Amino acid sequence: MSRQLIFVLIALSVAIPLVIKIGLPNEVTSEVMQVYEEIDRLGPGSVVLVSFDHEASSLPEVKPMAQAILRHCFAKRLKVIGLALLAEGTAIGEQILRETADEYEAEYGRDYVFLGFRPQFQAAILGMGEDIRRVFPEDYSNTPLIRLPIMRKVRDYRDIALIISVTDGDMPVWWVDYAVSRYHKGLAVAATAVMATSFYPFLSSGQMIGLLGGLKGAAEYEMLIEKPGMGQKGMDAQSVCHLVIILLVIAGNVGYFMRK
Amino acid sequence: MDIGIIIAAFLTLCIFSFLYRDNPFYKFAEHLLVGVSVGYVLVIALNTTVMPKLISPVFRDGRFDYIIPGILGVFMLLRFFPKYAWLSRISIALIIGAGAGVAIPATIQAKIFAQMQATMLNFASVDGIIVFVGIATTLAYFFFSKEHKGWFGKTARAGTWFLMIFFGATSGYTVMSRISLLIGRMQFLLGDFLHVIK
């Protein structure tokens, strides 16, 4: 079978379910449920720190997860502090945060804030444990944090109820090293599927409280908050495409053994 | 239609054209991506690091002590000039020394002590027993001071099965991740560009 034919099959297996809805079932896993329950038990006014630790190339996976979690946060009237520890996540994080906040008529500076990017993530994570204003004296649009109502009562990790790392790399491991181990903060992770297996040891050790893994994690979270989004829309395509790949693997193996 | 969507769709198709064969459209899109990414990161670094952490404190607030890390930063750039490259070692030594000092205790606590604690044999749950057996047999596979023969060889062999399960799970997740990226682009092409889906 030529490579091009395989590409066409994969393209069709993704495109057709996007156009014609199939409605394949999707179950909520315990690691996603743990994130949902942790956020759900927080009272209105609790502060959640969302770190956009990703690059632009992983947007199709990262955006649905971030949107679903932020929708839950804003629906619960939680205060959200956004920041980025990778440069490419800065503008994307700001856009996702602003768009989602607008859906819930959240006010900038009172209900949410975006602090922007800081290099040297180890120093940034550790520094926020001492004083967030020293690491981020101003927000993304150069407004001093002291002028923003949301930041008046937030000094360090003690004033933050939960840290959420939206990532396509190993940044959550650094959050575990410096924020979880040293400051005993709860950490929830929304990671691209390719990174998810790396975090299961931290999940089973209790160093992470929950994990969303890629588009499926986003779809599960959307089910929990009963707000269908990009995750659920893509799950039919994901399932059909996986089925086609399994069939191709079987066909390849059968062909190999028949030729032997 | 928004000109941005047309440009994005064109560049997406340029990248996809590589699936047929390498071609000038693909090369153009690839080079554009690299150039834009580097330019973006440079601007972000200037706006969020050099300006607020060096230029503003020194020239606006009169914090002249900030000049010292500024000079150490310039030393790093001197690597491009062989005659003065040795000065960059001062900055690198500082980074390595401080980095190791910060990282070593945190890593030992988070990745060794906490992980060992979570792996202690727990007969109360089946998961705990499986985790313990998995860790013990996998570590046996990576123990090279004893020949992998007899009971030890069988234990190490069991470790390879746990490794294979891990590789299989990682491979499955990788496929899922890559297909998710394709779904994202398809949603864009069929939805925002062609309006076939809502």
The other form holds:
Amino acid sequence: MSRQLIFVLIALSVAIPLVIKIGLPNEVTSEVMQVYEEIDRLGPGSVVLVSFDHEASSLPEVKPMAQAILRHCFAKRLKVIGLALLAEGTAIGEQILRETADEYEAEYGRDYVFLGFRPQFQAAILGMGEDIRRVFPEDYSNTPLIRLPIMRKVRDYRDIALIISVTDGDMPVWWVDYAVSRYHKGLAVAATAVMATSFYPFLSSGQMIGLLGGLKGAAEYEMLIEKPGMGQKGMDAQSVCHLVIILLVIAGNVGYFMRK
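Please supply the corresponding structure for the form predicted alone (the preceding block corresponds to the form predicted in complex with its partner chain).
Shown next is a single chain and nothing more.
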């Protein structure tokens, strides 16, 4: 079998599931279900803080997870406060939040707000426990928070029902150290697959409520909210591609022994 044919087969195995819905079976894990149930039990008007703690290189993984969670929040009529503790996540987070809010006709300043980026994330996390307006006196568009209806009744973590960290690194550890341990806030995490295993000890200890891990976590959450997206498509593409690779390996071995 020529290399060109192999490249074509792999390309098709990835591209076709991204265009045509296949819908391969996917089992929802308990850690993803815990995030869903925590958000689902919140009443309308409850405030959720979503922190985009990632860089641009992880966008294909973090965006489906963030979109699935935000769709659930807006469908439940929750208030969403977005921010970024890594500089590269700022513009990406604002775009994801705005696009998802538009799907549900959510009003900026009343139903959601994006605060932007602050350096020195340890100080930012601690500072928001005392007064969010000290850390973020203005939003991403330089509008004073006092002018935004959503922020008039939100002063610190006591007014926030849940913190969600969308991450590709170890930022959730700092949320645990400074928001969970000190201010006793619930924390859910949506992490890239390579980082997800690092957070299972925090799940076992109860310091994290739940965890989405990469595209699989996004696909599971999309199943729960019944909103198929890039998570399910991405998992279908991965599964089909892996199957094609396995078949190619088998075919290569059969061909080798037949030649002998």
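Numbering follows the first chain given and starts at 1. Everything numeric in this text was worked out from a predicted model, so none of it was measured. Note that the rigid core is defined as the largest set of C-alphas that superpose within 1.5 Å between two forms.
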Could you let me know the angle, in degrees, that the smaller of the two rigid parts turns against the larger between these two forms? 28
